[in-house]
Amino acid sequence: MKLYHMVSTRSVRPRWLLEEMNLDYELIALSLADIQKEDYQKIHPLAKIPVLIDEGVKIFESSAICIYLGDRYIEKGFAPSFDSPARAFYYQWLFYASTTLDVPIEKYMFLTMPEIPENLLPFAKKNNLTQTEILNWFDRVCQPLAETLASKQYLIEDRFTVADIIVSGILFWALGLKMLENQPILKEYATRMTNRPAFLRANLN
């Protein structure tokens, strides 16, 4: 199993996973220079990170790689069985993080990080929002999970899984961007999820 990786990305997400699951891969570390060569771009189509190869899958996309993962290696513990209801709550936290909590991270990254490679942040030129009506709508968008977490301690089961790999990934952006400075419960959840040991270990280099 390989996984292609670049520091300080989404990529430290199926990296995390991996350790968590204590599975040998190989990490194969790339910079900037590397995934514009000719040869990574057969890998992935956009010249991204990750993408992960194990035997005959090649797959991209960090969600995608560690819902595949939590699948592939079920009896792990880090996905509800394929018959619990717990299955439902699960999809929706793993598709909320992408496509509803990133969304405004990415966009406030966008704002106050212009140093950040446009090829890493693609749609920089386009938001025309202020700090304080990302901000704004980051807290709105915190609701529902802060509501879930404030009785308990993981998002699925009270266990945890894939969800709070992705959900606290992103947080953890939010945590250095200080963007969970009016959310005390995300916060203390995103400060305890990446003070794992497999974190800290994903996000070393």
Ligand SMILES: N[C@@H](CCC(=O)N[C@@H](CS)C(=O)NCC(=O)O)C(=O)O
Second form
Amino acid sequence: MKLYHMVSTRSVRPRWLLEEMNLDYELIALSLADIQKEDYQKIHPLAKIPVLIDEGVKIFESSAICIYLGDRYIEKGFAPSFDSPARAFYYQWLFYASTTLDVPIEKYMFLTMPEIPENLLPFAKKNNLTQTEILNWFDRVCQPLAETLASKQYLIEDRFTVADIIVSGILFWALGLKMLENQPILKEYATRMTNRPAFLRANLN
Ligand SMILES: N[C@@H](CCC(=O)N[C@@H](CS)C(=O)NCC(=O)O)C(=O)O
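Having seen the form predicted on its own, please provide the structure of the form predicted together with this ligand.
Up next: the whole complex, starting with the chain shown before.
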């Protein structure tokens, strides 16, 4: 199994899961310049990170890769069983994370980190909302998650699953951007999850 990775990007999430699962994998660490080469576009159609290659399967999208691995190695216990009602909430938090929670965080990141290369998001697109407007938007979308985590250590079935990797992997960026100052429950959760030894290994260069 091969994971195409770039430091401090979304590929940390599937790498974290591979570390949690204790699976053998080859890490192909690339730079921004590497992924812009023509060869890489044969691997990811939009020249993005991550991509996982596992026997006959080549898959992109960080959350999809984690869901795939959680199901493929279901006996390792990082996804609810296929017939469990917890599966509904598992899907809910996975989609919420990727489509609702991730959006204001990425927007805030592009707005507040001038060192991000211009070609990733042109300046004109960064500026249609202020920092305060994005933070208010973010606080609103955090509400259901904070309510759920007020009485739980993990999102699903009182155990660590792929949903925690995706949700806290996304919140880790918010933590770094200091977007969780009004969100004590989420700050504690994201800090606790990303202090796990497998995350620390996955987040190395
Ligand atoms: N929704 C995709 C996003 C992929 C993505 O934008 N990856 C970034 C790194 S986090 C990337 O490859 N950026 C380099 C570029 O856009 O040239 C996923 O979750 O995999």
